[in-house]
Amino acid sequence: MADSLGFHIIFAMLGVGLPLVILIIEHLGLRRKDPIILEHARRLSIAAIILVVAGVASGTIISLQMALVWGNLIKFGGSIMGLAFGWEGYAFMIESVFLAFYVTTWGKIKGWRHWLIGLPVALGALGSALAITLGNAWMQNPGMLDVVNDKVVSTNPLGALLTETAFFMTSHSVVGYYLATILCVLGVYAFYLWRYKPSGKDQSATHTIMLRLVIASFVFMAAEAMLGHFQTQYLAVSQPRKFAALETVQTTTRDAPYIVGGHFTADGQVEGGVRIPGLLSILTDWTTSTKVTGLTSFPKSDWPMLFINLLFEIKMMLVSLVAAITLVFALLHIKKIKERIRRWRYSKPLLLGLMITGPLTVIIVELGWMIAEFGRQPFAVNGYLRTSDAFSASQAVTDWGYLFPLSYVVLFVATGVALRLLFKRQGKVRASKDLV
C-alpha cells in the first residue's frame, strides 16, 4: 500500500497543482498580451490532460486495494469515510469536464473569457484533494466515536470530517502540492534553457514565466511555514504518541529540549544529537513552563515507527536547500545588483540547482507522508483500529503484492514517454496569433 501511495502521490500532487501553474502563466501572458506566453500555457494543458489521465488509472489501483485487502477499514469507517471519496467523485468530475472544454477551446474562446474556463478546473482539481484528505485527517485523528459491532455508528458524519486536524492537513498538503508543482515546472524552465537554448522571444518570455514562478513559490512557501508550524503546535495536543517520536521526546517534562541530530534506540532511549534548552516548549506553546508529552507515557506496544524523526529531519534538510536555491535566483533578479553578478541567474550552475528543486520538492511531499503515515502506527483509525485488524485480506497477497508497485511502475514511465513525445512534436515555441 506505501508503494502505490507512493506513486500515487505524485500524480494527485500535479494533478492538483499544475491547473493552478496554468492560470498563473495564462494570465501573464493576457497581461502583458504576449502570445509565446499563452502558447507555453496552452502546451502544459495538454500535460495536464496526460497527468488527470494517469492520476485516474492510478487512483482506480488504489480503489481496488481499498476494496480487496483493506475491507475491514471500510466496514469500520464506511459510513465516515464514504462521504470523502463521494466528494472526491464530483469534485473530479468538475475538474475533468472543464479541462477538456479549457484545452479544445484554446483559440476559440479568447481572453479572460478563456482563463474564467480554467477556474473550474482549479477549484474541482482542489476539491478533489481536500475531499481525499478529509477522510485521512479522519483516520489521524477521529476524536470520540461511538463504535457498535466493531462499526463507527454517527449522526454527524460531516461534523467528524470537518475537524482542526482537517484544516491543518488539508491546507498544509494542498499549499505543499501548490509548491511542489511551481517548482517542477520552474525546473522544467531551467531544463528548456539549458538544453534548448532558446533566443529572442522566446528566450525573453522563458524568462518573465521563470520569474513568476518564482514568486508564486515565495508566497507558499510563507503560507507552508506558517501552517506547519501551528500544524505541529496542535499535533502535540491532538497526537502527542506522534509528536514524541517525531521530537525525540522520552519523557515527559516540562523546559524541554530542542534535539537536532538525536535519535531514539530501541527501548526509547534518546541518544546523540545537539539540544537546545527550551526551545522545543517553546515552539510548542510560546513558553519554557510548557509540558511535553514523553515517548515513556505510551505503552511500548502503541509507539509509532520510531524513525519518523530521522525523516523529519531529512525533509526539513531538503526545504531549507529548496529555500536558498529558490532565494539565490530571485535576489539575483534585483536591479541594484552589478550586472556581472546578475548574469549569474540563467548561468549553468543555477539552472543545475532550479532543475532539482522539482524532485527534491516531490521527494518532500513523500516524506511528509510517509511521517503522518508511519507516525500513525500501529493503528489505522488512530486509538479505535488497528493496522493488523483493518487488512482483511489472505497472507497470501504478500505473494502477488508486488503486482500493484509494477503496475505503477509502468504507469509512471508510459506518463513520462507520452509527456516527452507530446512536447517533441509540439516542436519549438513561436507566437499565435489566434490564441490572444
The other form holds:
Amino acid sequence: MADSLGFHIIFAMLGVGLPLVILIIEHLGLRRKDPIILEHARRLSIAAIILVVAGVASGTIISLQMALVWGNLIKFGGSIMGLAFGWEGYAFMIESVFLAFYVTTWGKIKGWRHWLIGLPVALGALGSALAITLGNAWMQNPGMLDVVNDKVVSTNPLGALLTETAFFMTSHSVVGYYLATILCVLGVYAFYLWRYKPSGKDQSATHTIMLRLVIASFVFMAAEAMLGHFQTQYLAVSQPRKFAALETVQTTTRDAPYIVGGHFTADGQVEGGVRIPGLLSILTDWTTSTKVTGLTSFPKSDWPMLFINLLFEIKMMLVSLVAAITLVFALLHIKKIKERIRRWRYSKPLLLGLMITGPLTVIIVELGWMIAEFGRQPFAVNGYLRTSDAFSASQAVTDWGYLFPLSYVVLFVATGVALRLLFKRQGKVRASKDLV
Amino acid sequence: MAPILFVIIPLIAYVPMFGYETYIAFRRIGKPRDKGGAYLHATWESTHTFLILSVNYFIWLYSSAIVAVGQAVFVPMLIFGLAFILRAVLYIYLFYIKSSNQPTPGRDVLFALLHVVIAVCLIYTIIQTLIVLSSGAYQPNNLLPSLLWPGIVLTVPLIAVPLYFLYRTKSR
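The form predicted in complex with its partner chain, contrasted with the form predicted on its own above:
After this comes the whole thing, all chains and molecules, with the earlier chain placed first.
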C-alpha cells in the first residue's frame, strides 16, 4: 500500500495544486489581455488532464487495494472514515468533470466566464484533498470512539472527523501541495527558459509568470512554516509517542534539549548529535519548564519506527535548500540591486537551481507523509487497531500483490513520458488570438 | 435513502457511459484519427469517477462485508486493476503522445479489448459481491447515508450541464 500511496500522492498533489496555478496564470493573462500568458495557462491545463487521468487510475487502484488488502481496517473504522471518503468522491467528481469542461472550452468560452469555469476545478481539488486527509487524521488521532465487537461505533462521525488534529493535518498538507506545485511549475518554466530561450513577448510573459509564482511561493512558505510549527506543538500533546520519536526524546523531562543529528538505537538510546539545551521545551510550549514525554514512557511494543527523526531532518534540510534557492531568485528582482548582479536571476546556475526545486519539493511531501505514517506505527488506527491486525492477508495477496507496485511504475513512467513529449511537441509559446 | 442505492445509482450512470466508450473504442479500430479514429475528448476521467464513487460507497457502507468480498474477488479485481492501468497508459499514448493520425492496429485493438476485460471483471465482481451479501450476514452502516445524500443533491445538478456538454462535443 505504501508503494501505491507513494506514487498516488505525486499525482494527487499536482492535481490539487495545478488548478490553482492555472487560475493564477489565466487571471494574470485576462487582466493584462495578454494572449501569450493565456496560452501558457491553456498548455498547463492539458498537462493537468494527463495528470488527472493518471490520478484517476492510481486512485481507483488504491480503493481496490484498501478493500482487498486492508479489509479489517475498513471493517473497524468504516462508519467514520466512510464519511470522509464519500465526500472525497463528490469533490473529485466536481473537479474532474469541470476540468474536462474547462479544457474543452478554451477558445469557445472566453474571458472571465472561462476563468469562472476553472473555479469549481480548484474548489473540487481542494475539497478532495481536505476530505481524504480528514480520514487519515482520524487514523492518526481517533476521537469519539466506542469499540463494540472490534468495530467502531460512533453516533457522531462528523464530530469524530472534525478535530484539532484534522485542522492541522489538512491545512499543513494542502498548503504544502500548493507550494510544491507552484515550485514544480516554476521549475518547468526555468527549463523552458533554459531549453527554448524564448524571446520578445514570450520571454516577457515567462518572466512575469515566474515572478508571480515565486511571490505566491513565499506566501505559502510562510503559512507552511507557521502551520508546521503549530502542528508539531500540538503533536507533543496529541501524539506524544510520535513526537518523542520525531524529536529524539529518550526520557520524559523538562528543559528538554533539541538534538540536531542524533538518532535512536534499537533499544531507545539517543546517540550522537548536537544538543541545544532547553530548546525543545521552548519550541513545544514557549518555556524551558515544559515537560516533554520521552519514548521510554511507552511500552517497546508500541514504539513507532524510530528513523522518522532522520526523515524529519532530511526534510528540513531540503526545505532550507528550496527556500534559499527561491529566495535568491526573488531577491535578484529587486530593482535597487545593480544590473550586473540582477542579470544572474536568469543565469544557467540559477535556472538549474529552480529546476531541481520541483523534484525536491515532491520529495519533501513524500517525506512528510512517511513521517506521519511510519510515526503512527505499529498502529493503523492510533492506539486502537494495530497494522498487523488491519491487514487482511490471503495467499492471493502474497502471491500476486507485487503486480500493484509494478503497474504503478509503468503508469508513472508513461505519465512522465507523456508530459515530456507534450511539452516538447508544443515548443515555444505562441499567441493564440482565439483565447482573448 | 437505502445504502444499496448509493452503490447502484452511480453504477447505473457508469454503465451507459462506459458502454459508449467501449463502442467507440471498437469503432475507431483501423481508422485514422481524423476519419473516424477519434475518441471522446476528456470524458475518460469523468466517466470513471462514477465507478470510483460506486466502489467507494460499497467499501464504506458495507464495510462489515469487505473482508469476505475481498477474498471472493481478489483475482478479478487484480486483473481489473492491471487492465485499468494499462488502458490509462494506452489512452495517454494514443491521444496525447502519438503524433501521427494513422491507426496503430495492435495498440488500437488492445485498447478496445481492455474495455471488454474491464467489463467482464466488473460483472464477475458484482455477481460475487451479490452472492456474498445475499447471505444476509452483513449489515450496512446505516448512520452514513443521511450524511452522504446532501452531497449527491449538491453534486448531481452541478455536474449535469458540463457532463452533457462533454458528451456532445466533437471527439478527440
